[in-house]
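Next up: just one chain, as structure tokens, the form predicted alone.
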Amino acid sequence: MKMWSGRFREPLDPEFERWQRSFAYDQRLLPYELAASRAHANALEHAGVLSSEELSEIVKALGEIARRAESDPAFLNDPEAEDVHHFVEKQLAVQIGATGYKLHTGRSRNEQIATDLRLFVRDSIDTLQNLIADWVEAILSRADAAGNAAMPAYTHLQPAEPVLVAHWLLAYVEMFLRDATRLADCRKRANLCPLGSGAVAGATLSLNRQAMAAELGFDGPTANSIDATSDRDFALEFVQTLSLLALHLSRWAGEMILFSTPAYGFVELPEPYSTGSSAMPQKKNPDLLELVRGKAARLMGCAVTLETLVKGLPLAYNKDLQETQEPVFNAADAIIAMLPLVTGFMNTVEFNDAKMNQAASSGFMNAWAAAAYLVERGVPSRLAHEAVGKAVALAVERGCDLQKLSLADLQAIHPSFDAGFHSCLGLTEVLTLHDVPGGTAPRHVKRALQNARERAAALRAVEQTATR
């Protein structure tokens, strides 16, 4: 029996009936549908709609549905169920007869799907926070192991200044910790319970919404029934945050690909996460990294799909909202599958410290340090920049580094160059020069590593608290 068929005299077109069903994909919401149904059943018993015996029958039947779904995948092969809500009602009727139909008293599928999706998003965020903590800790482990190894930092893809390898890796840690805080914020806004909102105007019974919310671990009930049944901001915010997380993963992957090329040689691709060529025997291709970049596009597409679906949609519930489910599922699945793989990659990738250090010590990347040397001696910054630029041009002409220019050559450019100039150009001296919080001076990077470890540990602590 359909959940809505009383008003109709003609059957649905068979093709349309099959086409409009969502059970093929929303059956994954079954655990949340069952949990929300138990909370609603308890509220119905408290409101006097169900007897204690009927409540016991319904709760037992809901548990049996969960058990069968877990133990027998064929149990979910129901060609008649429109959606997960219809499936549960059908199974209740099979098990306990007319009492099963009592469960839908005072509620609507509009509030049910809004509740189920919020529970799914909340659960996914809790899973993701743990995976992000694993990922961040893998990066921190490599940063710690890098010690005082240095590498070039780039602007415009041109060598700019030397930095510690740990400082470079910590830049990614900052990105992913920001993603984690965005997910935590999204969870707070999603963690309100639509149950009791009815179809649009609120339940027709005096249901204890606070009790239902508390039973499901929500912070409280939603404030407005119209908004509650039509709101998908939480889903949109969730997928937008995942798309930004994927974007950061894509930037990391792109840079690792670049640094693994022979032109750089900073990274040796780990074989467990690479593949070869069917034609060229010598190839080792960065397939994991390339797929991370590619899947980021899919995640961004999920966010655009949700934005487009909701744009201009009148209040309250519209069937269009059924189409919001698959982008949410797809985005969550993609990131949850991706994070353990990039974590494994980061744990096994090899960095060529010698080549990175050599690249950090050449290419005039000490030029700003040279200008800073003149500034310390009272030369205005712009004039110091000009003088060092001329020194670089002379060194290029002679095919040497700044360190190889004689004092006489330097003083011919500017009289403030003196005998101490050459000693400020070494890699250690240049790194130490950036002695500000957030800079690459070793003492600040050491502090930044400790701070990042504490924040990653706090992230895991928050995840554990949320899932209790």
Second form
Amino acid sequence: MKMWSGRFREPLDPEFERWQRSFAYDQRLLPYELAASRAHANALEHAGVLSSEELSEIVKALGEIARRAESDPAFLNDPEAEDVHHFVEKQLAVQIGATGYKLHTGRSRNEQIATDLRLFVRDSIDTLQNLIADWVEAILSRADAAGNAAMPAYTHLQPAEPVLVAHWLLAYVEMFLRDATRLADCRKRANLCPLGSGAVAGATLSLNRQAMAAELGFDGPTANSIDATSDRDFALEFVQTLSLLALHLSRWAGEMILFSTPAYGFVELPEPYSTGSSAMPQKKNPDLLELVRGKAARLMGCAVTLETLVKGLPLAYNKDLQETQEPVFNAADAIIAMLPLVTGFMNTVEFNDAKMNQAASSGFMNAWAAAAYLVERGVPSRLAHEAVGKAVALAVERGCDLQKLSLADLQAIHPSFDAGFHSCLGLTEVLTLHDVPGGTAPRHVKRALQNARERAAALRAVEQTATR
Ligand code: ARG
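Can I have the other form now, the form predicted together with arginine (ARG), not the form predicted alone?
Below: every chain and molecule of the assembly, starting with the one above.
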């Protein structure tokens, strides 16, 4: 039986009927639908609508649906089910007859789908926090192992200043730790229970909303029934956060691709995560990185789809909202599949320390340190900049590094250059010069590493709620 056939004299156009169903994709919400139905059944018994025998019959039947769904994939092949809510109702009717139809008393699918989706988002966030912790810890291990290895940092993609490889890796750690805090924040707002909101105006029975919320691990009931049945902010925030995470991954992937080209040679692609060319026998291609870079497009697309769906949508529930499900699933699936792969990649990729160090030691990346040296001797910054600029021009002309210019040549440019100049231009000295928290001086990077480790470990400690 349909959930709404009484009012209709004509059957639905069969093609339309098939087309409007969501069961093909919302069946993955079944565990949440069953948990929420159990909470609703308990509230119905408490309100005196169900006898305790009816409640236990319903609860038992819900458990049986869960069991069969797990053990028999064919169980979900129901050509008639309109959506996951209809499927459960049909199954209850098969198992316990008319008592099954009592479960829907005082509730609406509008609050059910809002509840199921919130539970899905919450579960996904809990999974993601652990995956992000794995990923961040993989980066941190590489940063640890890099020790005092150096590499060039770029601005405008031109060599700028040398930095520790660990400092570069920690830049990515910051991005992903921010993503994790965004997810945690999104979880707080998502973790409220719409049950009891009815179709739009609130339940017509005195259902204990606090108890339903508590049973499902929510922090409490939602505040407004109109909002609760039409709100998809939690889904939007979730997917927007995932799209930002995907953007961060794409920046990392883009840079790794660049660094793996022979022109840089900083990174040796791990064979287990690379592919060859069917045409050019010499090729080893960064397919994993390229797909990671490309997936960001999908994630951004999901976020834009959700934004467009709710834009201008009048309150409260509209069937348009059924279209919010797939982008949420699509986004969660894409990131949950991707994070373990980038973690595996990070654990096996080789960094060519010698090449990175060499690149960090040439190309006048010590010019700022040279200017700082003059400033320390009382030369105004702008004039020091000018003097070192001239020294660089001279070195370019001679085809040598700054350190190779003679003291006489340097003093002809500015009298404040003295004998100590050459010894302040080595890689170690230049790195140590950036001696501020957040800078690349080794002692600060060491502390930053420790601090990031603590924040990554805290991701695993956060509260998680099992729904099943
Ligand atoms: N499958 C529907 C959805 O995902 C469930 C809610 C249906 N509500 C309704 N009033 N038709 O949006």
